[in-house]
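In structure tokens, one chain follows: the form predicted alone.
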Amino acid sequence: MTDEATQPLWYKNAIFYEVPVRSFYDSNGDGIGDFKGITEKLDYIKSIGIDCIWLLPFYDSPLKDDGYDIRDYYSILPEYGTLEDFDLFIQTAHRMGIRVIADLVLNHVSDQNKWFVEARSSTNNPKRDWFVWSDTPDKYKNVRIIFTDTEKSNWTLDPNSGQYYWHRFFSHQPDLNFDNPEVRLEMINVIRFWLKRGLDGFRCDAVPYLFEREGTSCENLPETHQYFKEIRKIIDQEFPGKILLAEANQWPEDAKKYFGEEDEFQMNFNFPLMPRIFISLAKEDAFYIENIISKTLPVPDSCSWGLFLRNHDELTLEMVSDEERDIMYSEYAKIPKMRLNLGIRRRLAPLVENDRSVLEFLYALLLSLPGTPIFYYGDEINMGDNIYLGDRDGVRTPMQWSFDRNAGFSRADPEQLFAPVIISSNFHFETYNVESQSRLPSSFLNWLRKLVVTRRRNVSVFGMGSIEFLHSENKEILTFLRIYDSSIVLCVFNLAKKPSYVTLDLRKYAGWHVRELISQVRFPDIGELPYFFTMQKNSFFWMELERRDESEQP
């Protein structure tokens, strides 16, 4: 790996790649993926262009919420392997010049957590005050229950104290009380015992929920903030070159503030963003994506975005308007079966119909706003999903490596794997795999590749460019440059489902040239005249402008 030293802005010109480990690959047949499958896939990872793997929880867990319910936060599912698979994973990804983060759960444990059965055991044990409780359930009224198909309250009553528990989450995932500071000391431990076994950093999970306040949301108060910058602090000082990844499901003027004053998060989610590149498609009008993006910049030199289609989640809708949420609802998830709490819970391709140009138009729009391209597994391939499985699993089945048995995951009999491979007729693992697209030169997968590699040329500007959007009168058309000291990218995107053109005010570069990026094919030069773009649906541009060399004849 490069010196953390050297280069501190690693992950603003990286791509992430989202992992669930039990999903990647099983090396010993039983049905599960582990530590030591993910190390024998990682030649496939780089070959796509992957920076930095982002892992999903891994530590002991009962699984009532995959993992998000921790039950020792210092030891490994032993499902997934060893603290020693764990410790080779990072080697041999770091020797291939990959970084690893990994989920930090800090809002909730599971309440088979050793220091939940202790804090139940009774009112007078010296755990009682790692967690939140209250004689009533009235306390905090003013706060949102997120998990709104399954709870019906935050607030749980244990019978062993007759007392009520907190939880923002499912009622088995009790909330730590981070008034206490055993509690911010030991999560504290825990960020250093990962970060010395080679982690390169933490996406944070749930982060703005971690204190309470009577009167309040219960979300960014000011204490949460306060906590992160002497988490930030600690980590600056004891690990630079390590990063924090923030998931703070805001409005724009809330997500914002977890940068700080470049103190807390280096990255945060976008989460304001990627519903509105649905709506801007749905809608045929770059007025969301515009609007959205100019509330959201700028952002400090040091902190980036981490720009997202999909996860592991629902594609969550709470932070849209009810007229936003109506359009996404009626576009994308025409069946109830589909929704789930205030979203969708349908992989990319699905959700789109599998429309290969709406696919290349999205990704080529993720790898060109400002911000982290965050990748999520099987995306790439086209996988589909299973909406009939329970909660969010039907996003999180086995990854697709071959037309071989189990779809290539595991050697194991199919009635072992911890969720059945994708058998439907429109996305059957035994087209959309690994190996079929990679031998395939017109595949989804291959053309990824060479967009990444395109990307990869020109990461500077991508990466640490500015963006200044040109305005046409057709609202179809999203048309934008990106700016990095004397390079320039001019990207076209036509959000409409039907052929359609732009006229652009582009005389300020008057006797430039035009160089299409991919193909490096040359266009006309830009002249006094508006320039002229006709385009396919769903088509996009990106296009250099070069400066004429003053020794070329005009």
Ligand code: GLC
Contents of the next structure:
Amino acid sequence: MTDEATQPLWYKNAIFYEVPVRSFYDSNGDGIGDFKGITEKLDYIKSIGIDCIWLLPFYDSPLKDDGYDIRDYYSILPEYGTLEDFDLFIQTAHRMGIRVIADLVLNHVSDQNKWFVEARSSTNNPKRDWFVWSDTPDKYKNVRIIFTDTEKSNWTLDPNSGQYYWHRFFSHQPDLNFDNPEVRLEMINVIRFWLKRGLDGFRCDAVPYLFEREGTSCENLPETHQYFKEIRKIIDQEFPGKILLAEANQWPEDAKKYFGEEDEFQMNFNFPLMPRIFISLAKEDAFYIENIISKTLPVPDSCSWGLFLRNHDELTLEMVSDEERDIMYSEYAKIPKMRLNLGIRRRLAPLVENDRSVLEFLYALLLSLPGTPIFYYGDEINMGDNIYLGDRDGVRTPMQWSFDRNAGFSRADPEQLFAPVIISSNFHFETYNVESQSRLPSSFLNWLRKLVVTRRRNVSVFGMGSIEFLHSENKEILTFLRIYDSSIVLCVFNLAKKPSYVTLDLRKYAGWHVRELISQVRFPDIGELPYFFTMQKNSFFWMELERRDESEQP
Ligand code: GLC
Ligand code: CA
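Switch from the form predicted alone to the form predicted in complex with the ligand and give that structure.
Now the complete complex, all chains and molecules, led by this one.
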């Protein structure tokens, strides 16, 4: 593995892949994915062109929130394997040139965590102050509830002591008290423990909520930023090149602050952009994307937005206007079971009715905008979902490897699987699996591999380049330049569900050549007249603009 310290900005040129160990591959036939399984499948991950894996929580847990409820921060859930299996996975990934980050859940623990078990045992237990207690449920009245479908309050009564404990998520996930220096220190121990074992960084869960202050929303408080700056300093000193990626689902102004002055998070999910990509598509209007990109840029040079279409949660609609939320529900969640909390619990392919042109459009857009693309496992084979499973489980079903029993995920009896494989008629695993899709040259998977290779050939302009929007009279077409040194790529996207066209004023580049980036096909040179593109429904172009060589005849 190359030395991270010598490539400090590696994440800006990378593509990430989000994987739950549980759902990926079961090596021992007990119906549950494990570390040995994912190690066996690294070749596949490499074959899509992935640079960094993001592992969902794999720590010891009662799994009431799929592992985001941690019982022991220093051990691995036995079903997933041993610490040695973990080490071997990391070593193998590194040998293949793949980095690995993992979830770090700071805000809260499982109510089965021994810290909380001790804390609730008596009001004078030394761990009592590790959590946030109150005699009444009336403190912090301004704070919103996140899991609105399950929780009525952020306080739950502990009958033993008659006091209430604070939790931003499920009531079985008590929040830690970050005002307590022991808590802050313990979490730094956790960070050191896993980074020493070889992780390349963390996706930090639920970052806005660490501290509480009366009279505020208890989100994005200065104390929270300060603590992450301390963590960053430790990482820079002791583990240079390792990264922090923030999950901060906030409005653009608040989200941007997590980059700090290049002294906080290197990466941060672009939550503001994600729903607006879908809104732009639904409304056939480039405004939503252009507007939000302008609001989320610029970011400091060493920082990068994490760009994503879907993840393991519901497609969150907390940070959009009521009008925007209505558009999303009416377009993408017509059946009530598709909704959860303030969001939509569906995978990418079902969301867009498995429309191949829309799927290509979306991935191409993800790979074109400024930031680091993050794929969600299974979406690259257009996996379906199961809205009849509870909570968010319908988008976390077993990865589909082949058209064998259990989609090749496990040799267990089908009844034994942690979740059933997808067998609905339009998304059956017999068609949507890695083996079948790999064999079919025209499959989405093979198309995506080609697209990723093309991006990799031009990685500086996509990873590091600036963005400049071009304006036309046609709001259905999103057009922008990505520019890095002398490399320029013109990106043109037709948001409309029907053919459309656009004329662009490219006189600034008169005389330049135009080359389609994937096929390398030459298009007419740019002249003084407006440059013209006709576009199929939901189609796109990546066009390289090349300065004419001095020696060429005009
Ligand atoms: C984050 C995770 C989500 C989890 C929640 C509580 O939002 O993405 O899956 O339920 O935190 O830990
Ligand atoms: Ca297993």
